[in-house]
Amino acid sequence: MSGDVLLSGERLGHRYLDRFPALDDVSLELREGEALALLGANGSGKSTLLKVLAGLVPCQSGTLTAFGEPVSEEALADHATNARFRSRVGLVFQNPAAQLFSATVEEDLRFGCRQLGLDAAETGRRVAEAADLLGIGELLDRSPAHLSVGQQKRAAIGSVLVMSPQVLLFDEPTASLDPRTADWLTGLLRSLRDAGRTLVIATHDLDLAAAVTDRCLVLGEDHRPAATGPTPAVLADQDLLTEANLVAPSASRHPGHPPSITVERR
């Protein structure tokens, strides 16, 4: 990977309530134009790591650097540093309802532009561009609370895309989506990657990782890195995936597994 290093974490650690481990000794490096998958079972620390990378959760141990500058509570307390960082890193939450808080979808999309201090013309251009890309033009005047989960997901992505961040972080982007919407979202992520956006995708959807990402960082259930490497090599390591609780143990290892059942379609 030849791009510049955008985010770099060294021995990151975090405990909730100072007792419950969420991350332990996690190091990673993200280069410009790269699509990185954070793989791990539920509770392994993927979401916490994304929030650390987004500057929403402080790393209690280790160091995080973004675009050559340290990221810490002290650094982000500076208004200029905070604004610069927030404009370059965007996080799409797993639950889109947590990201949509305005009366209409359009207001949610405009909010990010206002945070950047954009004028009305540029804001209108960005909102229209994002709405067209995401197919939500007819939803702009609707309340996010009255949308389906798939529509909310599109609106939440739009609220981040309008800010045109260099790094896009996605937390379980296909969770709770029907197959058609999940397929559409996979295609969108591929398009963003092909357009040169830098992506970090936290997921246990191995098909999504295979379709979109270049490299994987696997977090074990002990909240520590279990492996890192090119996506094809990681996904081919069945022992690793089993140990990380990303796939079920092979049926061949369990002689007492139930017989297969043939389903007749009508």
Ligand SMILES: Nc1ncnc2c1ncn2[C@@H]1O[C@H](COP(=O)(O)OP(=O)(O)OP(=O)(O)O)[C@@H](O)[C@H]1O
Given for the second form:
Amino acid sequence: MSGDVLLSGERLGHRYLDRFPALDDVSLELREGEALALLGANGSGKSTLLKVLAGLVPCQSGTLTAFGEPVSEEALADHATNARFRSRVGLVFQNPAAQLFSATVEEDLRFGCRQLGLDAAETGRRVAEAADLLGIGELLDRSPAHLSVGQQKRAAIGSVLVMSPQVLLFDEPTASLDPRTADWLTGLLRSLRDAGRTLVIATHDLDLAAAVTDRCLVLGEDHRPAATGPTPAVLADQDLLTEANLVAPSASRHPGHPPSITVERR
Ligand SMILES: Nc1ncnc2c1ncn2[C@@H]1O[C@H](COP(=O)(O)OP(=O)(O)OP(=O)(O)O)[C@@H](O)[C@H]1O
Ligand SMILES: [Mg+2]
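One more: the block was the form predicted alone; return the form predicted in complex with this ligand.
Time for the whole complex; same chain goes first.
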């Protein structure tokens, strides 16, 4: 990888409420233009790591550097530093409802443009472009609270894409999507990568990781890095995948379904 290092975390550690461990001694480097998958079992710390990288959860130990500047609570307390950082790093939450708070989807998309201080013409252009890209034109005047989770997900992605951040962090982007929509989103993430965006994708969807990412960081259930390497090598390591609880041992994959049961179709 030859691009500049955009984000770098060194020996990051976090415990919620000083009690619940979420990250322990995690180091990573994210280079311009690369796509990194964060893999790991439920509760291993993927979402926490994304929130740390997005400057939303301060680490109790270790250091985070973004675009050559330290990221800390003190640094982000400065308005100009905060605005600069937030315009360059965007996080799409695991729970899309958590980032949709306006009366309509369109207002949620406009909100990000307002944060950037964009004028009305540029805002209109970006909202229309994101709505078109995500196929949410029909949803613009709807209340986000009344959308299906899959629709909310597309709206939440739109609310981040309008800001056009250089680094895009996606938390379980294909979860709750039907297979056709998940496929379409995989294609969208690939095209973002091909267009030069830098991506970090936390996911249980190994097909997504294979299709979009160059490299994987696997978090173990002890919240420490269990492995890191090129995506094809990580995904070919069955022992690692089983140990990190990324695939179920084949014998227990479909428990309780004896082959004698048949499915009736209309
Ligand atoms: N707000 C919180 N307060 C207390 N503990 C938390 C909080 N958020 C997460 N945790 C704990 O931190 C650990 C890591 O959680 P995290 O959500 O980062 O895992 P994850 O890898 O994203 O899991 P999943 O695959 O289920 O999304 C878990 O043990 C979780 O219970
Ligand atoms: Mg998570």
